[in-house]
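The chain below stands alone and is given in structure tokens; this is the form predicted alone.
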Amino acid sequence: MKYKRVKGTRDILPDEWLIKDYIEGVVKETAYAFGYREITTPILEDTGLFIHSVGDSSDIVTKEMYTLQDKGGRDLVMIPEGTAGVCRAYLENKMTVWPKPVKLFYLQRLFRYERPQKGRYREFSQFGVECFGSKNPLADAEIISLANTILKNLKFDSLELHINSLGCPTCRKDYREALVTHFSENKQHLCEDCQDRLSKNPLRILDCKVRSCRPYIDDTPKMKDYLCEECKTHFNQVLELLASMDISFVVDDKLVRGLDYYSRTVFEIISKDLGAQGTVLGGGRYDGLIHRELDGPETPSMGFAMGIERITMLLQNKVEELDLRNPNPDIYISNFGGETAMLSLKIAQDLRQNGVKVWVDLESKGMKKVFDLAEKRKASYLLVLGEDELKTGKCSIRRLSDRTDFNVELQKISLFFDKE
């Protein structure tokens, strides 16, 4: 074989696409029920958009972006995450004048150069929502409720919501200083990345998965002890709202998420079936991103995203519980070539216009293999068109489940399926 797929990418075969199609249908319908509308942004964006929004100290910017320069000398990136592009579209398309809040969702292909692992690839699909224009704790609670509802609608049960507050820039400044003091005492024991993060963004150390760093992360100061009164009130109200909706949660002091733009509420939903890398959905509030980093107006915002591949993997063992689209043909039409082949295409066209799924025997195999082929295609009915059918204008349609034959006029085949 001359060529193989690029490392970190994958072929999505038809059976898996049935699950992905189901997931996309569920997430879209649930998002619509919460008042969200769909948006799609380009796969290529200006590299500066992500350096300024995601943060130049984040793993995405420092390690994971696929960058290129086009023939005009422009520095471009294949989008590694969805929020920055949606924020850019929000500003560029003057959605700032729309009634607030503006609720958007997307289903996008994203690209990150990272080590492939279980359920995580370098090219992947992501569903995300963004809510622009509300700083009310109700927005936080509703978005978490949307995330929770989506996963419930997808038949999940072994999931756990983790939530934390990162405060605002004012109170986070004091917390940052406390972290620097704490980690500086053990700097030599931290991994190389965390030593670099200590000067750039010490909160990112809390998100480190390197085992040698964990003992020095476990006893760090807690953000909740540094929250200003306004941030503390906001967070407590979010927790009260979640409790009022019977959404259980764990307050996780070490949860910071991986992007620099988050403030106040951050959350993740974790699957116990995925081990250490068990996050299937995560997000939070990013009140300062549009104003401070993208030169837009003050726009309190919140959102979340989830990887479709991970969700697909988790649903592989629940296929029987899912309402998957049935791709199998309602009827398999065989023929003997010539006029019978032309007639089979005409009948198939009429049936398809009435919503019947039809598989036409394009090779005109005739009777010898037709029953076996129809059953392999998992067709419900079989119709064999030969010279007799052309002469009489009638045919026999066999229901394969019980081998029952129905005599039907060729002109009334569509009516037969209406009755069935």
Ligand code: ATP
Contents of the next structure:
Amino acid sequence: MKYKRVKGTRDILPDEWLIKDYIEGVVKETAYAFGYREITTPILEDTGLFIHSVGDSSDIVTKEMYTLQDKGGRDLVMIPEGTAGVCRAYLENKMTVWPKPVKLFYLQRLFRYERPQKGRYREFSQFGVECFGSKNPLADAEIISLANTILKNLKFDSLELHINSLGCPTCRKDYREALVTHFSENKQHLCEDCQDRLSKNPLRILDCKVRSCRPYIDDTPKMKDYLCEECKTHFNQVLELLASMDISFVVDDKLVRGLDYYSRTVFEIISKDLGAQGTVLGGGRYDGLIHRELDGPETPSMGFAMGIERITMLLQNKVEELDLRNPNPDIYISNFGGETAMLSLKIAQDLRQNGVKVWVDLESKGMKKVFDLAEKRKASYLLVLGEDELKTGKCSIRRLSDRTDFNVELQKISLFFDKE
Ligand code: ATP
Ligand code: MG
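Given the form predicted alone, state the structure of the form predicted together with the ligand.
Let us now look at the entire complex, which starts with that chain.
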């Protein structure tokens, strides 16, 4: 092999696509049921967009971005997450004048220069939603309900919803100070990244996965003790609404999320079946992003993103329970070349127009081989077209599951499949 896949990227083969197709169908259907509409934004965006939105202290911006300069000298990034581009598109396409809230969803390929491992790749896909223009706790609860409904519709069970409030810039300032005081005492024990985070974004220390940092994280001050009255009320209302919908949750004081733009509600849904890469979905409110970072109007907003590869991995264990597309042919048509080959293409064309899946033999094979091949292709029926069929206008269609033969007029094969 002269060339190989780029490290951390994957080829998605046909069997995986059956699951991906199914997931995409379910997520789209569910998103439409909640009033969301689809958007696709470019893979390439201005590097500055991410520095200003995701944040210049986030791992994504500092370590993980695929940046490049095009021939026109533009500094570009292959997008590492979906929200920033959708926010840019919201402003650029003047969706600000649409009736609020504006609800959008996307299926997007993303790129992050991370250490590849199971469930973590350098190119991956996400389904995500963004709801622009409501600060009501109902919006938070409805979005979480959408996430929950999607996973339920995908037939997931052992999942856990973790939720927290990061407060607003005012109350977070006090919390930040409390964290700095707390961690400064043990600064020398923290990993290098966390020592750096201490001055840039101490909240992110809570999210550190390095084992030696954990003991110092366990007894940190809690955001909930620093929330201002408004943020506290908002959070309690969200929790109350979730309970009223019978959505169970765990309030997780350590949940801060990896991106800088979040405020108030943040949440993650974790699968207990995926080990270290257990988070299948994460999101939160970003009330300040559009106004403060992107110069747009005041637009309280919220969203979440779900990792398609992790969902696919989990569903691979229960494909029998899923309503996957069946790629196998309904009928395998074999022929003996010449006029019989022409006829088989013509019959296939008519059948396909009627929604029947047809595999036509492109090389005429001997009779013996044909049965084998049709079975290998997992066809339901077999039709062998020879001179006799051509002459009489009649044929015999064999059901392969029980080897029953049906005599059918060539003109009426479509009708036969209508009845079957
Ligand atoms: P993690 O903590 O696992 O790194 P994250 O906080 O970076 O996740 P988000 O940016 O919130 O993840 O993305 C949402 C979802 O996208 C994650 O929950 C996960 O399912 C998926 N995801 C994130 N990074 C990757 C990756 N490198 N490869 C595959 N899926 C990913
Ligand atoms: Mg990450």
